[in-house]
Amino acid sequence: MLILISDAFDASLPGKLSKYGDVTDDKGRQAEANVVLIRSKTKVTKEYIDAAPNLKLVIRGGVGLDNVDLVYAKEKGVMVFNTAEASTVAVAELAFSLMIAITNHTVAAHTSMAEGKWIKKELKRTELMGKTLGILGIGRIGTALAMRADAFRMRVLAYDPAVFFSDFADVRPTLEEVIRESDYISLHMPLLDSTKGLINKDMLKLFKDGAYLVNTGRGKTVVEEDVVEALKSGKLAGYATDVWYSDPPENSPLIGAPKTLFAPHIGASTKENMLRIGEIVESLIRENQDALK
């Protein structure tokens, strides 16, 4: 069996990888490949599953699985799995430093600070305690934020059409209601047909004026122009993104935007997770092992 390892993992998953076969990073053997590896960078479409003709499973190191095409993969017979749960803790604690660090301007305070300026009077902070956060998409990482968001004596709601009831959020039955009410959004959802572009100009005018808005979870969901509009007329009073159209964007508008803070898709690069991502990777080898023959 070969295992090709085709984007970013834990430097030690070769090693616990081999004793289930040969295991590379060399792409330009893709068409042996009997199990491929990713993370956000592989597509695997149409196309490359066609260029892999002994591909029998594919296990995306991370959440969502929107870089997989999971209707030819199971039309060919191509199992695939994710390691949604092993990513909860990091990208959650994410959210929560970019909420911290955008209401205190912690970047701009530093970054002052470095160049030799003096700008108390201009950082006007803001507390997390007492506001209210909306979630949209409460699974593991919306649960995990809003436990953590509790501690901050936050008022947390959420929206998510599969979850009617959590121990940790007032459940609302409407996206509209939860943006009406919120001090602050953070986006946790699935990239879906009914997803992209989910936040516009119309769904924009719903937000209370000054709310901050938060995206852990896929860039598509966000129309990137209708933001940069919305922090230019203060309706947002900022946005703060670990997720893009492509990686990295490619000409977006945000770039340059004010109000803003930016990260390279980092949510689920810690050390912890790179690890735990490589345990479950093992365990989905491990209990294929009779389909991978």
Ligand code: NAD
Contents of the next structure:
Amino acid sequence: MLILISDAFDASLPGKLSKYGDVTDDKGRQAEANVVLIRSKTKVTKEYIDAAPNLKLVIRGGVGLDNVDLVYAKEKGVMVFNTAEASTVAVAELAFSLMIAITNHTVAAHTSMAEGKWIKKELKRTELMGKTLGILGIGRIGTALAMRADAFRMRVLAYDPAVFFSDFADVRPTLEEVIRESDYISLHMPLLDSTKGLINKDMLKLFKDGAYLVNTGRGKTVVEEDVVEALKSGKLAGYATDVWYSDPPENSPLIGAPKTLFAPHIGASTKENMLRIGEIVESLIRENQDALK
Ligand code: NAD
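Moving on from the form predicted alone, kindly provide the form predicted in complex with the named molecule as a structure.
Then the entire complex follows, led off by the chain already shown.
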């Protein structure tokens, strides 16, 4: 059996998997591969699957499966799994850290000091305590964020078409209701036809003046041009994002826009998460060994 590690995983993974077969990171061996391990970079399209006639199993280290043609994989008998639970804490902690950093001007404070400037009077911080956080998509990550916000004494609202109750958030029946009441909106829904471009200029009109938007879900759930307009007009006080239309972003209007805070899609990239992902990948290969013969 040949296992192709196509994207970045923990360095311990090849050693862990070597008992199940040959392990390679040589993408030139795609045609021979029985198992392909991906994160977000490799796109398992129809063409990719057609070019891998021995492929039986794709494992996505992470949550979103929007880079896999699930319908075609099924048609071709290729099993597809993700490691959905592994990344929850890593992403929730990043979402929270973006929320803290953007309201405390952490980056401006540091860069101004590093440049020899003293801008104490200009840096006006605000507190999270007592503010309302609206979570769109209260699944695993949204819930983990809600728990952290609760510890910071925030009021937490949520909207999710599949969730009607949460121990950690006041779940509201409509998206609009959550958006209208929130000082912070954090996005945690998957990229679907129904969520693509959901945060657009019409939706942004419903935001509170001076609200903050945090996105560690998927870049394409917002319309970047409309977010930039809202930042310029002051409708949004800030946009913090880890996720983009493409990795890395190409010609994004956000680059250079005011009141932004960026990360290069590192939501899942903690040491602990990489180890957890490795454990789940190994168990998926072990459990499916018979089907891979
Ligand atoms: P999850 O499936 O547990 O939760 C997603 C929730 O979104 C579900 O409860 C679903 O019902 C809800 N949802 C669907 N459509 C919605 C809509 N229109 N409005 C509001 N909610 C909607 O998934 P999760 O583990 O919490 O991950 C959430 C997303 O985070 C993933 O789909 C992925 O896109 C993203 N993610 C990003 C990173 C990163 O590196 N930044 C890492 C992991 C996951």
